[in-house]
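This document opens with one chain alone, in structure tokens, the form predicted alone.
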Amino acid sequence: MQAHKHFLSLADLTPADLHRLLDLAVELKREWRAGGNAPLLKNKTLAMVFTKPSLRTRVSFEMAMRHLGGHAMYIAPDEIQLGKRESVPDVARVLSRYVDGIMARVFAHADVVTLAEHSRVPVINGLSDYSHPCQGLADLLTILEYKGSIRGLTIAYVGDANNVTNSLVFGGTLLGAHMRVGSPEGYQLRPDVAARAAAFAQASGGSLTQLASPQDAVRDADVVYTDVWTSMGQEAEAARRAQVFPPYQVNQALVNLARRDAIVMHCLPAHRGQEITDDVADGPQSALWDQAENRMHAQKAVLVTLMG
């Protein structure tokens, strides 16, 4: 990834790209249940940039920087109200002469691109209202230890199509898989995110489908994954979503049209009873809490391809 000094979409990366930062990833996670990493980031500052709350993000960057013998520094929302106190540019310029690397987690993706162009140092996209390359990221690191390889899994997403679908999308058809989105209408991939995994999946051998159908889009996948109805930002719209979504909920009798060795993906948090019930979140086909543990692991492996 030398070709990229920031990490803001994992549709900026290349096949290539993605294989070395899912490499590096295995080695460092295997390193650390082996008694821990290499200090690869000593005297290295993260500084952490939040306008949205988060359990995942929050912990996973502070242990991995940890972890590599690095700091990170956690910025409340409050203490720099990006683009309302203070401009985005100018909280780039200013923070990029302090710290090595900086990570923001953002409501909108034109605020993490700002930061980028006006950055000395990398920028990492913690979440924007776009794109989560870094759950993506997770994502292919969890599916890829419980099957072994990416090209040719069929995985399937179910519910609305936001951020964390993009980026899943991005990085599936990347690596070769058959993509299977199924969204009622309204709340399908955006057309140019759409375009551009098909581009993807065309040089890929992968491909990408959107369906109307939960069942159409999980049968026989080897993957089954859903997040939640309504994200942080989208509150008004709760009660609407409430009403279109019940039909694309990840229950077992959903699960059960995937293939028998199916795992089944959340990124969390999830609002039990809606968009997942409890027997599948907790039952043997879960990867959930392993898909949480990856972000750690996948995480270092940009902090240590950015700024080691």
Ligand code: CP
The other form holds:
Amino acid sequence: MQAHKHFLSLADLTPADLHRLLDLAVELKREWRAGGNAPLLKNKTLAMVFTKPSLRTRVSFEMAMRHLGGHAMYIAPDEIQLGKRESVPDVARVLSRYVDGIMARVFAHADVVTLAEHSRVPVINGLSDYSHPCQGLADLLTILEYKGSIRGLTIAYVGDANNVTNSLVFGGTLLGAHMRVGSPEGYQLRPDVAARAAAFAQASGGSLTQLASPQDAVRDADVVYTDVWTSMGQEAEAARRAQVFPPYQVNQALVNLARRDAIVMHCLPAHRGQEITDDVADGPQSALWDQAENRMHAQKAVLVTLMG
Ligand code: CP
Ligand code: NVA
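Moving from the form predicted alone to the form predicted together with phosphoric acid mono(formamide)ester:
Then the entire complex follows, led off by the chain already shown.
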């Protein structure tokens, strides 16, 4: 990631960048488990700008900064009122005079791009309508831990092809995985995302396949991944989506079509009984809690790389 000052999308990275981040995350996780991290970000402050709710992103970034000897400042949606009380460029100009890094969770991806363009300090995308690269990095770390490598694996995503899917598909195709996305018509990958990921796959030896059938998507897969049917900001479409997505529910019958040693993933929060059933979320193949923990370790790697 040396060439990149910000962390906005996994599609901005090379496979080598991604491998470096993952290696660093593994090292920082090992160090933390062995007693604590070195204070690589001593006296550094990360501003965390939220325009949407969060559990994992807020707490994992705050603890990551604390473990590394730094400090994180939580800024709630009604405080800055990004783009309403003050323009996005002005927020970037001012905030970056005070702090050493900015993490922002936004609606429009263009807002995080604009923040980066006008910031003197690194900007990290903490979720936009287009991508969730911190989640994607934590997902790759989790798959690596369970499966030993990413290359050659079949990773199936089932449900709404959303921000989380985009990051997973970029990460997987960069590292040589066979990505399958099983989504209903109208909820598939954006054509530009699919084209980009297909190009990554061609270079890495991986592949990208979009399917309408959730059963075909998960058959013999190593990983079965899902996310909510209605993302933050899409609440007005919730009723319509609730009619479309039930055949895409990740339940035990669907998981049984994957490999016997397949793991199940979900970025959380889960809507239990909708996109995932309790028995799967809490079952022996669930990687959900390790995946959530890995947000903290993956983000430490990003923070140290950009702000260290
Ligand atoms: N997965 C994730 O980003 O969770 P939060 O919305 O709780 O931060
Ligand atoms: N796709 C979901 C992910 C939440 C972490 C959303 O954007 O709401």
